[in-house]
Every structure is written in structure tokens, then in C-alpha cells.
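The data below hold one chain only, encoded as C-alpha cells and taken in the form predicted alone.
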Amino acid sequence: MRPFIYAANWKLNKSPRETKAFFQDFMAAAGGANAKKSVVFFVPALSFQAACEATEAAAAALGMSTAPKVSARSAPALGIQNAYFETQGAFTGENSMSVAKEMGAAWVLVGHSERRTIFNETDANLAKKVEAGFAQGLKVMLCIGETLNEREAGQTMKVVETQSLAALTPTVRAKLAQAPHEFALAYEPVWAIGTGKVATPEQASEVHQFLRALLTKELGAQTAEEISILYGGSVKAENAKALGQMPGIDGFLVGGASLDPKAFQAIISA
């Protein structure tokens, strides 16, 4: 059974000091309340080591586990927001997936709309990153979503289908046939990210159900049923419950509201 995932994307926010303070507050407030809930934090690369140290220290103090695949009283998983598909070499400024894995990353976030629009990452480039993440033993969360112009032009389904299929290379399909739970899609309508606007529960559910049908067609029902599809775009405690109850929505990718430990905990508890 696929998990309901609460993922936090901090983007370019929080220093190592702020990261440690956040996890002390967040995990103390949780106190085990997030048991059996899958929580993932995508933190800035320069604060990743601080996140590892803070979650380990807080987990030890609370008697929680940082080991993978522990279902109850587990510390949050950590991921990196972006990494290059080459393992090493002359790629100044890029992050290494193998190093991230060695440091303790469980996930890599690929294809966020800001990476696509600001840094001009293409579907072909992102497909290589999905393959590289799996090759390094990381779970991969792939972001997809349409712009406002594309939605108004009635192209939403075409856009998310194209972005999804581009990542389903033969190598990725073979991996998913063996370990579909190590992959997640995050549908994030670009017009709802950081704008305060949010897709209605019905709009989000419609796209999620389309994506589930697409995965079923491409990968088979058994594999498709194991892949979580998250919604992202101005998720807050006030709308989390309504969104989470809609058919096809298997979690949230949260931006701004994840920067405050109480606000993010409220979403998880909604």
C-alpha cells in the first residue's frame, strides 16, 4: 500500500543554525505523533549536514529511530532539492547524488518548476537525473505541472502527460517494476506555487486521477498502485484536510508553510 507523504521543500531558506533550531522544535512538538506517517524534508545543500545532525540528536533524545523502513516512531527522512546526473567531474557548483547518499539523503527532488523555469532544465535532462537518483540508491520525487497560460489553454493534461512520460525511460521503467515505492510524482500547478492561490480539491483530484490512469496504462496496475502522487501549491493547514480527502491525492509537497515547525506540523495533523 502506497504511503501518504508529507514533503517539505525549503528551497533557498534556512542556515545550518536555523535548520538545527527547526528540527529541535519540530521533533519535540511531534513527540512521536508522526508515527506511521511518511515525512520528508528537502533542505538546502549547505544545510544538509546540519539537518542530519539535528534529526539524529532529536531522534535519540525522543527514543526514535533514524533507520530506514522503520514504520513507527521514526525520524523524518531527508532529501536534496537538486543534484546533477554525473557522479563526479568538472561540473562547478553542482551537487553529487552519491555524496548526498553517503551523507544520509534518502530522497532527491527532481524537476521542481523553479528548476524548469529559472534554470531551464529540460525533460530530457530531468530524465537523466531520475535515472541517476535510482542508480545511487536514492528515492526520486519528480515534480510536474502546468503554467497558468497552459491551464487556461486547456493543456493541463497534455503537459503533465508529456513531463511524466519523458521521465519513464526504459531504465526507469525497469526500476519501477522492481521498486515502485521508491518513486513519487508531485503535481504542482505552477500558477499555485507561492502565490497564495491553490487548485480546488476537485481540480487537483482530476489531475491526480488522470496521472494514476496514465501510470496504470504505462506501467501496469500493480506498479502504478504503489506510486504516491502528491499535490503541491500553497498547501496550508486550512486546506490540507479537504485536499487530502480527495481521490488520488497521496500527500503534499509543501513550500512556505513547511518553514515553520508549527505550521508544518498542523498540516501533518490536519
Given for the second form:
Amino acid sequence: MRPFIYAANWKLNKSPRETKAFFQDFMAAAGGANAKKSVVFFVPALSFQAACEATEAAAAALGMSTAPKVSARSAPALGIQNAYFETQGAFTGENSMSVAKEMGAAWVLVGHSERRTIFNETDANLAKKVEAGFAQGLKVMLCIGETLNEREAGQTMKVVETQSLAALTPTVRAKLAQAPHEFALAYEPVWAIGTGKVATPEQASEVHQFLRALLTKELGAQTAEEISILYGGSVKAENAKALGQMPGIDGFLVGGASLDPKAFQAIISA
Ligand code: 13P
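Instead of the form predicted alone shown above, give the structure for the form predicted together with 1,3-dihydroxyacetonephosphate, please.
First the chain shown before, then all remaining chains and molecules of the complex.
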């Protein structure tokens, strides 16, 4: 059974001090209410240590477990928003997945549309990052999604298919056959990110069902059924319920609304 995942992508927001304040409020508000819900925060690399310390301190105060981080009454899991596919060496300015793992990361986010467009990351480059994440023992969430021009040109399915297939290298396929829960897809239509223009439940569900069929064709039904496909793009408490009830939607990747502890809790409880 694939988990329903509530993922926060903070992007380039929150200092270590702000991170600590966030988790104090967020976890006190949860108070165990998120039992059995799978919650993950993709925090900025420079605030990662603060996030570890804050979630552990708050979990201890609330009597929650931090290991494993996705069990009942557990603290949220943490992830990084990007890292290089090499783990060390002469790569000035990059972050290492093996260091993230050592620090307590459970997940790495790969291929967010901002990485693809602002930082020119290609499908080939991202495939290497998916492989590297698995090699370092991280779970991998791969973001895919079409621009408005692509949607209007009727290319949505082609775009998400191309982006997904590029990541399914032989190494990745072998990994998924063994451990499908260590991978998730996040469908984020670029036109819905940070715009307040959420996809309708029907628009999102249509793509999610297409992706499930694609995974089934490529990986077999048994593996495909275990992979969560999240929706992202202007998710808020007001639209989370209708989206979450649609066939094929197995979680949310939330940007803006995840920066406020109450707003993100409201999505988790919706
Ligand atoms: P918003 O929720 O702010 O639209 O951002 C979505 C996103 O990009 C999450 O990765």
C-alpha cells in the first residue's frame, strides 16, 4: 500500500532561527494528530542542521519517536531540495547527498521546475541525481510537469512522459523493483506553481492516472502500485480535500502554504 505523503518544499526560505521557530509551532500544533501520516520537509541546506535539532527536540518533548521517522506518532522526515550527483571532490559550491544522509536526511528532491528552468538542469543530469540519491540510501522524489505553453499546445502527457522516462534508467528500474516506496513522483504543472492557479481536481487526476498507467507499462503493476504520485502547485487547505480525494493523487508537494505552521497543518488535516 503506497503512503499518502504531505511534503513541504520551503525553497530558499527560512534561516536556522526561523526553522527552529517553525518546528516548535508546527509540532506543538500536531501534538500527535499526524499519527500515521507521512510528512516530509525539504528545507534549505544551510538550515538542515537546525531542522534536525528542532524536530528532535520537539519530538522528545512530545514523546514521539524520531527513528524510524515515518512510523506512527513520529517526527517529520527531512530532505534536501537538491544536491550534486558526485559525493565529493572539486565541485565548488555544490552539496553532497552522502553528507545530507549523514546529517539525517531521508529524502532528496530532484528536478523541481525551478531547478530545470533557472538552473538549466537537464533530464540527463537529473537521471544521474536520481541514481545518486538511491546510491546514498536516500529516498528520491522526482518533480515533473508542463509549462502553460506546453499545456495549451496539447503536450502535457508527452512532457511528463519524457521527463519520467528519462529518470527510469536500468539502475533506477532495478532499485524500484526492490524498493518502490523509496521513490515518489511529484506532478507539478509549472503554471500552477506559486501562481494561486491550482489545477482542477479533474486536470490533476487525469495526469496522475496517465502517470500510473505509464509506470505500470514500464515497471509492471506490482511495482507501479507502490509508488506515490503527489500533486503540487498552489495547494492550500481550501483545495486539498477535493484534490486528495481524486483517484491517483497520493499526496501533496506544498510550497508557499508550507511556510506557515498552521497553514501546513490545515492541509495535513484537511
Ligand atoms: P506553491 O505551493 O507555492 O504553488 O509551490 C509549489 C511547489 O513548487 C512545491 O514544490
